[in-house]
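Only one chain is shown below, in structure tokens, and it's the form predicted together with the partner chain.
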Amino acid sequence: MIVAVLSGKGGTGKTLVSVNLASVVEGDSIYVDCDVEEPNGHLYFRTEESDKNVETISRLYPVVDSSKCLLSQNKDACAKCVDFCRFNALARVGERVQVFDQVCHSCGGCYIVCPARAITEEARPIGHVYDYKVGNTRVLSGQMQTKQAFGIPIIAKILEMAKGSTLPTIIDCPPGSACTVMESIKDADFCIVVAEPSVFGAHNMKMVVQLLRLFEKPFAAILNKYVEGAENPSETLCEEENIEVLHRIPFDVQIAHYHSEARIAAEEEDRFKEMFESILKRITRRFGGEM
């Protein structure tokens, strides 16, 4: 069973829920950190760098040999590659073609359409993936090399690594509702949206809920930093939108303290262990699957 944990924005408790759920699974589990832009799951599951399996992820980018390009003879001679690229990653600038790596989708089309064979492909690293084990938890994570690069190929790679396994899997998704989130929840059996009690929290939650409904994913909410009796726009949203609330994690200085020290609360105190175990049980029951 694969559970994806999402949130409208960073800092709502998405990683708190993910690492604690992964930790309370009985027996082996997999924790996948799909936030490859700003991964932080590895802070909670620590091991020596030398014990991690690291793989470099590369992508192919076009390189134009300006001396072969027909534009070098006549600046109106050709624009086949520019016209072909539907991602607008190529532009005719003066007597040469300029490549914009950040928008290139590595489709490979421009190499084929160039009549002068002026374009070749070059593999360039865009990030790394990590695979290691801490206790019963297998940790899969990735790190994008630059902000400019695509996160998707790295996320796809770590999910592929998780796939072969039947172990209970917790996916810590990137915050927000971007295409990296869609990629992350693709294989999930059940999704959890973590929201905090603020107007912004509710607003961002709504966007994630829209995404989940669009993808027809079964999901429920966890309200974090919950204060009994206090106004909670996220809770109101759940009532209005008919969203099941799986659990209300009470606002607790101790849990925040453990989390800020990169410690897994469920491993520090029994009452937190019991709380996350009961959440896990509810998910299992809700889904009817095995955890």
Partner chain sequence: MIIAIPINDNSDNTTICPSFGRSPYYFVFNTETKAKEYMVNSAAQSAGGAGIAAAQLLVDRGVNVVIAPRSGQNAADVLLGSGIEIYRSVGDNLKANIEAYQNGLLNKLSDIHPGFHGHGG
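For comparison with the form predicted together with the partner chain, provide the form predicted alone.
Excluded here are partners and other molecules; the one chain stands alone.
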């Protein structure tokens, strides 16, 4: 079974839930960190760098040979590549075509439509993926290079590495509800939305819920930093939207202490282990699958 853990914003406790769920799975498990912009799962599943299998991920970017481009010969020439690109990654600037790498989606369309064959594609590294094992947990993660704006190829590679495995898999998704989140949840059997008790947290949680309903994914919520009797906009949203609450993780200084030191709470105290085991049991009983 594949469980994806999401949050509307950073800091809600998504990684806290993810690493603890992966650690309490009986037998072997897979932890997948798809937050390739700010990955931190590796802090909890520590190992020597020499024990990690590392692979470089590259993307193809268009390169325009101005000497072949028809614009350099005739200012009224085609510029078909510019017209084709729906992402506006190419622009007509005087007698040449300018490429904006930051918005290029590497679709290859400009290369195909260029009648003068003035465009070639150049592979450039955008990041790395890591594959290693700590105890019973296989850890798959990725890291974008600085100045990159498109992490989906890295996420796709990580998920491909996990695909086909029969082991229980926990996916630690990027925060928010953008394209990277959509890529992360596409093969998930069940999704957990982790929310904090704030107006901002509830607002962003609602966007994630809309996304999950659009994808027709079964899901439930975990309310983190929970204080009995205190105002909780996220809990109110769950009541209004008829969202099942899997668990309410109490506001506990000891959990925060372990988490701040990159220690897995379920491995430190039995009460936390029992709490996350109960969450897994609820998922398997309610939605089927094996964990």
